[in-house]
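Next up: a single chain in structure tokens, the form predicted alone.
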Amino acid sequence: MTSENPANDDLRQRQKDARAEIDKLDANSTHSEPERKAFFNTVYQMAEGDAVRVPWADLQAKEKLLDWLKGHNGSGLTALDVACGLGDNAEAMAAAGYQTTGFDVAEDAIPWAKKRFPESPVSYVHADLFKLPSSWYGSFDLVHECYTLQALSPQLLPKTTEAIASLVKPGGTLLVYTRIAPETLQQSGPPWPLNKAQAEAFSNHGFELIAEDQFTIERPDRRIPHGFYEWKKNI
């Protein structure tokens, strides 16, 4: 049988091949903090400028974030995109009026994002979530986190949650976009979808849950539960 769209078939095969190569990077890994940092750096290095080889690079902002931004003008406010990757979500926040900073632990991701958006007002920075500039703590009106929590092993989750929480200004907003683990799923990864308690852990860091959107992303071979959370940091 002949494919109706050979170009799409080729793209899917390239993505599948790239994921297989990336999976090899995690072979025999204990998923410690240094190993995860090295993993992300290596993925971007191996990609050599081909976004198809970065499996989490959609090359467009998340729809849930875009919908939220429609009702939240950022004029005069600051925003931070955690693990910004190739920059699409950071660009969306900047377009909504926020003075935006995007950072990533993968050094090669930052010049790539700058190259994609040469006229961007976003400040793109190479930085480690666990070793950020002291001036960033408690400084941002909006912090956006997409897939970072689930990308680090459960043993690092408390540290990761605390680090992200510390960046939000009192009265500020935290947006979290993540996979959600069904109740019957035994955690394995990477990635590690969050269970209910993990997804709601920011309540232990002085945050109030304002809105929660549970949804499912459909793939040809699977259904992936997700959650999009809006948190407000107590004053």
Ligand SMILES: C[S@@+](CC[C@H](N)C(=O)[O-])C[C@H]1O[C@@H](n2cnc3c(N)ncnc32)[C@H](O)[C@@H]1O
Given for the second form:
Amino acid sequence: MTSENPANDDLRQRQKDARAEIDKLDANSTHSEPERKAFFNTVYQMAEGDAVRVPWADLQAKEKLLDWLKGHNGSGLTALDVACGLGDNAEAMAAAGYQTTGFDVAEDAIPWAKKRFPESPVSYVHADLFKLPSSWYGSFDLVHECYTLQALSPQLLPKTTEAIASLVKPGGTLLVYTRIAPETLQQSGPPWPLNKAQAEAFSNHGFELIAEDQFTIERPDRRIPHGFYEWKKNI
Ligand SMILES: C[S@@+](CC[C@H](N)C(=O)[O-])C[C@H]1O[C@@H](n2cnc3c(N)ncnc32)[C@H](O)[C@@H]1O
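Form predicted alone done; form predicted in complex with the named molecule now:
Let's see the whole complex now, leading with the same chain.
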């Protein structure tokens, strides 16, 4: 199946080619925490400013986030975009009125995001999810993560989930955008789509599930199941 916009198909093909090149980078990796960090650093470095060579970079905010933000004005509230990459989702949160911070462990992603949005009110920070400033814990009204949980290996997932959960203020909101997979799927990432138990693990960290939207993204050669989750942290 092709999309209605041939330019999108061309972009997808170029992203696919880049993905094949990138897959070779970590072909023999055990996907440990340091290896994942090195992998992401290398992807942004190798791209040399060409976003097509960053396969997850759509250069636009996710529609699900934009739709959610339409009903949630952020005036007077803080937001954090976890692993913000090139910044599009963080920009959307700032445009909705949130005082927004975006951080990423990849050194080259942060100056790239700043260069793309020179007038941005977003505070872009080079930081590691597992070593964040202590003042960030429990301090954001809205925390958003897109494709981070699935980008770190299943053995890192409990730690990743806990780290993301810890950033939300009591009473605050967490939004998660991720690929999902049936329980029975043999996981052979990266990426590692989340199964039901993994996607719902925030309920073990004091969160209540407010909304769950399962949907499929269509690509010319495949259909990719996704989930968009809204969680509220208990007070
Ligand atoms: C698949 S990309 C998604 C990027 C962005 N959220 C988006 O949707 O375009 C995963 C991102 O996680 C970042 N990342 C990986 N490990 C991280 C860590 N420990 N701390 C912060 N960012 C990390 C990578 O550098 C990369 O930008």
